[in-house]
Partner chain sequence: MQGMHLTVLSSQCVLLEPGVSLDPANPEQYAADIIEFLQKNRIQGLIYDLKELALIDKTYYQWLKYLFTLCKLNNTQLVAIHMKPSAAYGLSCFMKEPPPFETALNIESARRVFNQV
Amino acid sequence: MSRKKKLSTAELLIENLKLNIGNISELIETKGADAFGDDSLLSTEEIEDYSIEFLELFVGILHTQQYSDRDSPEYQALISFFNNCSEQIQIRGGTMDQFVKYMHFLQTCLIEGLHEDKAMSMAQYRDVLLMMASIFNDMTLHIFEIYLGEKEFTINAQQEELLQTSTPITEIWDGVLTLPIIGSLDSSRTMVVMEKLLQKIETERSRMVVIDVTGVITIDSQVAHHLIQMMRAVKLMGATPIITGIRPEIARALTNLNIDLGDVVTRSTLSEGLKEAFRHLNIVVCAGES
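What would the structure be for this chain alone in the form predicted alone?
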């Protein structure tokens, strides 16, 4: 029985890589310039350096005989390598598609290197190809999972930051807060705005809160429900809410939805709402002499 027949599939690939490392490196060098077309995301030298590092890490994971064990140090090292490579490509304006193109380039170079091994049987060649495809597919899937997780984290952080800054609460006068609402109110935004508003009422000991809905495009039952929730919370804090900016179409929508704002004071404009708040607090604002 020949030595080749005694080797495992992983050992076959390791032996092939060791015997043909020169040919594979030459293949990477000659085809490296075409790996990204005219994108110039990685230079030929960088592709060669990355590819040599990849080959060393790839052989390391083959030696473990457990190349799908995501907790192994060898697997983590290879994932870290691919992460660094994909980040470098994206920093230079590339996409994940172009990174996957680079992974396919590496896989193609390895497959072409297998052709040089004439002592490998057809069954062994098939087993090596299947194992290699499994490793690369798993790696690609894992990298995408990490990428999508980071993308989702970034999007959530940006949304949270937008929620925190998109609805400014301003103390326009001692005891008087203004809250302009622009866009729509969903559950998550209502919770953030309400928490900030109640904290501001407590901190500033505010007695009047003027909520301006001029920037609210449409009001449906859900938006109206969130507004009513906000009114009730303001009252529970001992402050008086005033709603301003209810346009005719908004008033019709509220009527059609049979939504009663109860005893909440409403005014047509923010200016009128502030005047009402000042009257409630017995504040008199006089025009200065020119």
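The form predicted alone done, now the form predicted in complex with the partner chain:
Just this one chain is shown here; partners and other molecules are left out.
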């Protein structure tokens, strides 16, 4: 009793784990199959292997006495283990919830495996359980942070890709750019489109820009304002904008909104817009002799 009093909580837990490693292994073996419910994401052998590796790393982190130090090599090793484990689960179609379920399974096995030790006081037991809960909570939080970070990165990359493909600015002829706008235009998208368009005008030294709005579903005063702003910016760069494909409902909306497109050149279709651009540049396209 007196020796145990001098031991720290981490040391007490290590000692108890060493004494009860047999019980814990047995629990993992018997309950492992149910760790993921009905889904067999990991085989029983894999669960046992993972669990043994986890126990070694867990004891390793307890030895450091600073189990909440995220920079320690032991903590990093444990995080790396959980990362590999969660990757394995997700590769096999599992979800983050199932991975957390596995972490709970490990925690339960550890708690259930600890046998009563008469030499330990109630306060010491409480400390040991609190410490274990703290370590597991911290680990779960850390893994979730990594998971959310990666998810956010993926979403951003997908959004960027979507933006790139939804604004295909093409130099259809020397000095002629075309920009078909599909979907809805909001402030942030307009800013991105405008930025790309102006950059393209500068790099390609384009004199004509044909903006086709056939694919624009609806238009409100804000979108109309954005369009006019885009036209002005194109003109300021020294290029001439042409708007094509204004559908009847869009035309009606623009009239109702009292939007004056002023001196903006408009044409009914993209091909008419291109013809106008060519005419402006003194380019004549004619059929060759067959």
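Since we're looking at a predicted model, the values are computed, not measured. Positions refer to the first chain, counted from 1. Here the rigid core means the biggest group of C-alpha atoms that line up within 1.5 Å when the two forms are laid on top of each other.
With the core held fixed, residue 108 shows a CA shift below 2 Å between the two forms.
After superposition on the rigid core, the Cα of residue 186 moves by 2 Å or more between the two forms. Here residue 139 does not count as shifted, since its C-alpha moves by less than 2 Å between the two forms after the core is aligned. Once the core is aligned between the two forms, the alpha carbon position of residue 173 differs by 3.6 Å; this is the C-alpha shift at that site.
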